[in-house]
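Take a look at this one chain, the form predicted on its own, written out in structure tokens.
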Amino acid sequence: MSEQISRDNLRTLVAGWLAAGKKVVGPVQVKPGMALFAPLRSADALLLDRWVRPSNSIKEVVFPRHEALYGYRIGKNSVELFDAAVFEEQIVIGAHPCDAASLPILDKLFNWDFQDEIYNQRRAGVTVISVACTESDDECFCTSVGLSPSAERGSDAMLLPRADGGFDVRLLSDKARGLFAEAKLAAGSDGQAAYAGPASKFDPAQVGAFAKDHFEDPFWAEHALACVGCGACAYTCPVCHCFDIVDEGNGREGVRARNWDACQYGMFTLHASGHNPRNNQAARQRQRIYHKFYMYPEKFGEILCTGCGNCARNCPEGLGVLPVVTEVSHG
């Protein structure tokens, strides 16, 4: 036996969410053909008729694409810090699994030999609410990477989709529990039988010994002919991290901010002195899959990907993860 809620009841609770001050965030419509994960203005705006596959990532509400990590103010004989990060509780309603599940590799990096205060407070204040996922499309691969699409790793929360268009809940934490106190639930049984994804495409192990064995191949440069080195692949993964640290404002007053970055830029490892260890397309290219699959599980036991195929779908020339990993796997 499970709980269970209906559509009307769900938005519902989700405008009562809305008009408590909360922040809720989660799949909209922004164009014809394309969806955000995004704050939203109203629980009609959340899209939850149809499979969606948001292009950005829910990485945003704990990692922002741009975050003040203390201000200064400079006078005659002082100068002045301050905190300037705002924190705030934030719900993500809809997230895939794939999303979900970034958040908890993401938590080892800000927490490896430095612990990320302003991370850790902005994770502590993220509530995430998944959608079992009931469909796939040919860019999807998170039975790859150990996951599934009704995996529950790093949820606080799953919504499993009723053939009645309602959803079976599962409470996992006690802030989903507490967010739910006031829904209207019903107990039956479960719904439809949960969809079994994708079939397996690759081995990410082989991918990994492929990368530390190949340092040097031609089958990278093979495979960056036609990246133009956009940076659309790391920005929408859930995963990626890269970023810089600058000082905004001016002699007087400002931030010190953090900025996303990414590795498929060229300036990304230039050296003041001129020098760029990775100074091509195919140096770059071979890092990302190195990283994702070598680098990261050596140092903290975890793929660094969740087969959400974003980097494929938002790349102007169709490449990504997939098509260089299934090539590896299979010759």
The other form holds:
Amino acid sequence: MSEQISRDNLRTLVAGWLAAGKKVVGPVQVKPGMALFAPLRSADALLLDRWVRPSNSIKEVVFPRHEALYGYRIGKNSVELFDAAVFEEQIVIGAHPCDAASLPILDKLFNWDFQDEIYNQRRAGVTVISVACTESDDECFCTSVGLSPSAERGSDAMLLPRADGGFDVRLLSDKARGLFAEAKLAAGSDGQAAYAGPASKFDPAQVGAFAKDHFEDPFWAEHALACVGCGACAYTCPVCHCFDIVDEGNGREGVRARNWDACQYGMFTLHASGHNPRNNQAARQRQRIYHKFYMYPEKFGEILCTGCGNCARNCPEGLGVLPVVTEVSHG
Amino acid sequence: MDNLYRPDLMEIIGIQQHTSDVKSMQLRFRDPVRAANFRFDVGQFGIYSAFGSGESTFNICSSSNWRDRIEFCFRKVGRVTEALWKLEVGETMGFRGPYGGGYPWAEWRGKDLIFLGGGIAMPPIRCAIWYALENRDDFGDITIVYGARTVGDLVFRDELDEWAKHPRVRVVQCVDPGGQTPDWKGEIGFVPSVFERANVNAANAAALVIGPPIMIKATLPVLERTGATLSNVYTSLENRMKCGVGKCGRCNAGPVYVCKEGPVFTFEQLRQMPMDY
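Okay, that one was the form predicted on its own. Can I see the form predicted in complex with the partner chain too?
Once more the chain from above appears, this time first in line as the rest of the complex follows.
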């Protein structure tokens, strides 16, 4: 037995949140062939009718591509610093399990030893309502990294699509129970067996071992030949979190801001002396795989990848985690 | 909210220009409570900022016993350091830290100390030298070999002469061939060979070697020939950093975040890490 909600009633619920002034983020069609997670202007814009993998990820709600860390004002004989980050309640609806799982993975990074309270405050305001996947594409590989099309990790609620167009509702946190308090839910049996997802495509432990033991290996250079260093893989990844800190403003006032950065850029590790530890694209491709499958597990006990496939889907050259690690894994 | 990235405001209380493009600055916390409570370990680093231009990472090059100030040293080479260069005594800049770990003084106690530095690498050695001199009885003989391309590129020159006056301290200054001036009284040659000529027995020594990669590469075999083991030879890495607190994802050398697990490593540790620095 579980509770159910019809698709119309779900839209009515979302419309109610919007009417109450809440910020709701979900998949919307921005142009033919491209969906993005973006703030909803209306409940009708929410893509609910078919499976679609947005080109970005929900990490933007906790780790925006640009955010002010604090502001500065320079006076005649003094400098004044002030809070500049704005925190708001955000509801994410229509996340996939590969999106939702990114948040508990990122929580570890932003809280080991030093607590990043800007991240934490943003995170505390987020409720994630996921929709289980009913299909997948060639780039999907959640089942290879310990997740599944209906994995609940990181979700406050899980909606499981039913054949009748409605959803079985699993409320997993008090935040979600609060948001659904006004919802028209009906009791009923589980609609259908959960979709099992794509067959597992590789073994992450094997990839980690390869990255560790083949630091100097022609393999990386061969793959990097195709890489244009655009960083699309990192920007659309749910868990890539590298950032830059820059001042934006003038000599009188401005903000110190955190912007997304990517290990695929040549200047990412460039020293002021001109020395660059990763002075070629092969080293930078290696870093991305090494970080995700060896370094992050060493530090935080789990891989830095949720199997969403966005890196491959968004790569202009057909690279990304899956094509590379499949080759590693299959020798 | 406790904001990890928000710096302390520092008053610049002194500026020393060392070369045509290197300065060191003395800073005092504007907040008296912070000034009274601030502690760091020699060898740790900070992130320094000029508001409107951004942040850069430098070692804290003063001794932790100097409670009235901290010091840092930089070369004018980019956007932030150009802005720092223009600041004057009395003006305000930003500092956050201390970050990373310091030098392992407990392990160095009772040993001879060898300090080998090249060029702008002097500041992270300078703080260790002062700290060692302030705890002189804890250590055996101290040998300092410091070199730069030219006489004009040597930093903290006045302090080199001061250190040489201490008992059981030997200071050797050198410049690359062609870098000497007519009145130059130091050695002419590169740090590794000058150190070898100094004939130091490194068997019971801890060595701190900081400088350009080529200097380090040539120095290690010399140290081993003079009796040192790589587990007693230390350096301070300076991978590019933004956050300093293990989050921004760029300073890792293999699986190790230099900002958190470094910046101080032995060459024995580095030997087991991939070449990623």
